[in-house]
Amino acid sequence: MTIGIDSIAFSTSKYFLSLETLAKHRDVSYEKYCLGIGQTKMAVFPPNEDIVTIAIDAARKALSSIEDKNAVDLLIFATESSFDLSKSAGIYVHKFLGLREDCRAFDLKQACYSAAAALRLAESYAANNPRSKVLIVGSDVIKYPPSASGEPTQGGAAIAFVVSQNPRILEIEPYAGVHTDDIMDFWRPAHLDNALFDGKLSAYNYLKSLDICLERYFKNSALKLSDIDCACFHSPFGKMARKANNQSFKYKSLDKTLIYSSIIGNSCSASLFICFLSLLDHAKDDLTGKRIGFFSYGSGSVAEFFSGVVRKGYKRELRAEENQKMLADRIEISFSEYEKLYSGEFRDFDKYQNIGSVKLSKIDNYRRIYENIGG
């Protein structure tokens, strides 16, 4: 019995800010961004787009290649950007996808690790329910205060993937290395819109956790470093993933994993799997049979290294041209527009376009009202 990723897709905002523009207005060198942290653009979200709208768009694409969406009886929404401490964001996704009424739906949180955690839960569920498929959505929008060191890493995106037996894209292997530690490197109190963080501590603990997880992974699997053909890392910004790669692997294929994230920004829970999708879409060589290593890190902190083997015929399930067109068709905004959108002072829900077919149309007494575009 094999279990893994059967279908995968992603989405992001219709709008972006060039970091060249940001550098000019922050009076810093553009090289500090494009070379120093490995980023060139960041997704910016207008009032009508949020973690739900992009999640629906990603999920619809991921389900488009699933023969029977009624097989989906579990939906896990992984996020650290939830706008409600009670109701799951997954409930909205469930509604607009038209999933069966007896499909379980709930949110899962542990910083940027949450989508990887959802995958581990989905594996057990799929093992015990052979006919079932699990839809996992990781969706986040990250914001930092203006001029903060984290500002150029802002962004957001949603990943959606289906987990099942006999997967068509990636078979997840049963062993892993995990490390949990109580540290305060990144946190977001409920009453604050922006995250608080200790960047140096976070970077240190990321790399420390990678070493620990790798040691435990190799002990649990009896594999060697040479058995892993390439690796994908959680990428809060490109330079962090490069440091991780240089510390442990030195894979030349790393560049392929960072193409999408470098023009989206930090997508938190979606980040690791967007890097995987970027690798699939841009690798020139056939990856069939290749063992891919995955390192997920969620501040606070939980980290895990696991692996999967790429399935024969995986290329038939990709939508590289569609992904690249989505990114190419985004609209660049000015710095003044960025400031308005960041501050939240501009709440015109009808002015902006959407990346997908669902928009946030209004907020009434804290009720978020979503509707299909066109009514």
Second form
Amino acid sequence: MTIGIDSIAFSTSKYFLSLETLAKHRDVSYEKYCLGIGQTKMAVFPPNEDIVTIAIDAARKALSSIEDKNAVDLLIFATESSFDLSKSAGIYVHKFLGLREDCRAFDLKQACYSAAAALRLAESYAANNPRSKVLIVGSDVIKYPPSASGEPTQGGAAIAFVVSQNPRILEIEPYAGVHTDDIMDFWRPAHLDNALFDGKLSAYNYLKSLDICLERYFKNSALKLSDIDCACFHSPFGKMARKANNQSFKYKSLDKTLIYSSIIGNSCSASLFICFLSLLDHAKDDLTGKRIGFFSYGSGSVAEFFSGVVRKGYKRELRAEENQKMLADRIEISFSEYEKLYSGEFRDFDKYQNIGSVKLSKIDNYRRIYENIGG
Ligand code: CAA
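Moving on from the form predicted alone, please list the structure of the form predicted together with acetoacetyl-coenzyme A (CAA).
Entire complex below, previous chain first.
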């Protein structure tokens, strides 16, 4: 029995800030951002977009190649930037996708690790339910305090993927190396919009966790380093993934995994899988049969290294041109516009465009009202 990723797509904001602009206004050399940190643009969200609208956009694309949408009977929404401590963001997605009423929908949280956690849980579900499809959405928007060292790594995006038996894109292997440890490296108290963090500790713990996870993965799988053909890493910023790659693997394919994230910014739960999509969309060689390593790191912290083997025919399921066009068609904003949007006080829901076909049209007495664009 094979289980894994059957369909995958992503989405992000229609708007971005160039880090050249940010560098100028923060009086920092742009080289620090583009070479030192490895980022050149960051997604910025207007009032009409949030983790739900981009999640619906990504999920609609991921489901477009699924013959029977009614096979989806479990929806897991992975996020660390939820706006509601009670109601699940997944319920809005469930409604706008028109999923069946007896499909479970709920949120899952553990910083940037949650979509990887959802994938691992979905594997057992798919094993026990041969006809079921599980829809996993990872959607996050991340903000740091203005002028904080993390500011150039802000961003946001959503990934959506379907997990099932006989997957068309990637077969997930059963082994893993996991490491959980109580660390205060990154956290967001419930009343705050932006994250608090200890940047140096987080980078240290990311790399330490990678070492530990790899040792456990190799022990559990009886595989060796040379059995892995390329790797994708959680990428809070490109340089972090580069350090991870240099520490353990030195894969040349790393650059291809970072093309999308370097112009989106940190997308937390979506990040690892956007790196995977970036690799699939940009790899010149046929990846069929290649074993790909995945390293997920969620501050706090839980980390996991696992692997998957690319399926024959995977290229038919890709939408590289559409993804590249979506990013090329984004609109650049000025620094003053960025400051206005960052503050969250500007609430004109009609002024900005949406990337997909659903918008947040108002917030009425704390109720978020979403609608399909054009009715
Ligand atoms: N030209 C080229 N390179 C330059 C440069 C210049 N003019 N100026 C500086 N650099 C280089 C530095 O040498 C340094 O390189 P190395 O890391 O290779 O030594 C790099 O740019 C960064 O410089 P600093 O260390 O001085 O940067 P900083 O302290 O201002 O910020 C950071 C770096 C601490 C990681 C910061 O981005 C941050 O706090 N980010 C948020 C936390 C984070 O993302 N942590 C990652 C692990 S946690 C995680 O993965 C979960 C998550 O998603 C948040």
